[in-house]
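We begin with a single chain expressed as structure tokens, specifically the form predicted on its own.
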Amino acid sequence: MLNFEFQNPTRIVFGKDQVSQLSRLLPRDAKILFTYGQGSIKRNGVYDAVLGALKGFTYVEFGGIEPNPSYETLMKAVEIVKKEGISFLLAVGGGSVIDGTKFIAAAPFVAGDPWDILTGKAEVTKALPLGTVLTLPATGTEMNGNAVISRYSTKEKLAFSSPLVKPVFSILDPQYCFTLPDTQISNGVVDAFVHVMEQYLTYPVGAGVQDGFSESLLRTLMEVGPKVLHNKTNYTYAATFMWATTMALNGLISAGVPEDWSTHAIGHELTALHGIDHAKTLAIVLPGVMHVMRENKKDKLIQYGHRVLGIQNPSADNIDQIIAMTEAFFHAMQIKTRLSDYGVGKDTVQIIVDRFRQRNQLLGERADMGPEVIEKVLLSRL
């Protein structure tokens, strides 16, 4: 196990009707920007519940944050922050709303173009505090400092990370899963599953606790995913789903271990170019990474095959079976896994490969996935 330091200050308030705790958690003297998406919270009652909790507080609303939060929209919110003297942000929604609000929190303090924190040209040195009410389990953003932002004008989708944008608190009510469309349940389960795989499917470093926790999360998601998809109003299933997605990316299972994230980096390009849902891009790319990088990941692939998939005495000869079983799980979650399923062809593969070449960007836990390897991964998914 490698050296590490773990710190996560986010306060989690989990359970039924916990939005009632919002008035207790918010700072009384703050001027709040209440952010949300494109209207679903107004249809499922969450909006009214939040407004009830905000009585007596000074706040401004900002709605309309997209499923892939756009730099262009978020910069309008940044202007409101500056103009209104906002001192606290409240994000109510799924990963996109929360990610976008993290950008809003950091952007006012960036000298120059705030997009620079996405390209790595600038660091986050200061941010407004924020809290969240999670309505869609998937990304784990409610308990981490990560965010992914799109710039529609240039068809880019990039990520940034800073402990300064970790939520101060997050309210998680599994009842909010009851009204989610099937596709959002499917996406949430697969997104969390691949989050775990990116931190687990690398190479052994003697991290038995992290491996065991990761394997438990993978098994849990594979078990509860189909159940919650077909019985969304079962509170136990919904609670298990919501808690697993939060645990999948809050820093615990990545402490002291190597991480990959190549599937995400490649997947972001598919979303940027074609608007494919984030989780669906992960389901396309991960089997390709497993296939092309099978030698580097052999030990952990075999371990995953035994401990998660239940294959008795697996070996390198079982890797194709392991990949097929993983892909079958995605299919069980009603997600297609080939580029051709989304009308994507070789022309897109070339654009993506060229982008990584221009950035001189290497992916993978060993930084050994260059443009040629990325091309092989994508071509294997046509």
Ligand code: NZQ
Contents of the next structure:
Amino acid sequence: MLNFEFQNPTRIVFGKDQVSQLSRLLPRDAKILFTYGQGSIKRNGVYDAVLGALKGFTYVEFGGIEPNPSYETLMKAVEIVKKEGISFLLAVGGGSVIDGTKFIAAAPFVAGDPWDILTGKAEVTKALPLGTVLTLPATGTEMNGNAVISRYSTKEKLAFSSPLVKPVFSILDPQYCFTLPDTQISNGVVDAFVHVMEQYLTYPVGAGVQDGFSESLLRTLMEVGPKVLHNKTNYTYAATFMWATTMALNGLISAGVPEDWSTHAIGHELTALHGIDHAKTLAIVLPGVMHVMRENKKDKLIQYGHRVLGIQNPSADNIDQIIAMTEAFFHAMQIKTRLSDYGVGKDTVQIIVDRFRQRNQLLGERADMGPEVIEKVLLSRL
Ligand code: NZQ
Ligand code: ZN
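What would the structure be for the form predicted in complex with ligand NZQ, rather than the form predicted on its own?
Time for the whole complex; same chain goes first.
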């Protein structure tokens, strides 16, 4: 096992109607900015429940954060934070609202342009505390320090990470899944599945606990995913789905193991250029990474084939079957897995490859995926 440090300060409050706990969890004397998305919470009762819990608190609302939250919109909230002297942020929504709120928390303390924390030119040195009410299980953002922000004017989508923006608390009520459109359930299951894969499908380092936990999460998501999709209001399935997505990206399974975020890095470019949903980009790219990087990942591919997919005595000869079974799971989740399914062709492949070349960015657990390898991955997915 590799050396690691692990600390997760987020308090999880999980279960039915736990939004009522907000009044206990929020700091009494704070001036709160209550952030949300484009209206789903007003249609499913979450907004009213939050307002009920906010009685007696001082707060300002900021709605309208888009899916794939934009720098342009978030900067408007940063102005409000400064003008109103906000001291605590409450994000109510999916990954986009929570990620956007992490940016709002950190941006006021950046000396120059806050976009610099996305490009790596500036560090997060300080952030306002934030709490969340999660309405869409998928990203794990409710228990991690990551945020992915888009800049619409330049078609860029970049991530930053800091322990300072880990939520102080997150309320997880599985009942909120009942109103999710099918496509968001599919996206949530596949996003979390690929999160586990990017922390698991590298090379063995004798990390038995992390491997076993990852395999359990992968099996659980494969089993419960189609069930949630076809039984949307089943609380037991929703609860399993929600907890699996949180555990998939909260630092636990990545502790002490190599990681490979190449599928996400390439996928973000597809979202930035074509607006394809985040999880759908992952379902396109991951089979390509498995295919092109099969030699690097051979041992873990075989382990995954045996322990997750249930193939008896698998060997390197089974790798094509292992990739096909993974892709079949994405199809079972009603997600298409080819670039051509989304009208994306070779011209986009070249743009993406050039972007990685310009950034001098190497991907993969061994940092050996340069522009030529990324090109191979994408061309295999046309
Ligand atoms: O905007 P509203 O009206 O709230 O509607 C949203 C949005 O249209 C809707 N929705 C959310 N909860 C709902 C609901 N509709 C009905 N009932 C509910 N209970 O769903 C739509 C999608 O929401 P969004 O927040 O965009 O989805 P998701 O949670 O999948 O987040 C995606 C974003 O997270 C980033 C992605 O790149 C993308 O920008 N990620 C963040 C990560 C992190 N912070 O660790 C890791 C991930 O890999 C990912 O990159
Ligand atoms: Zn993701």
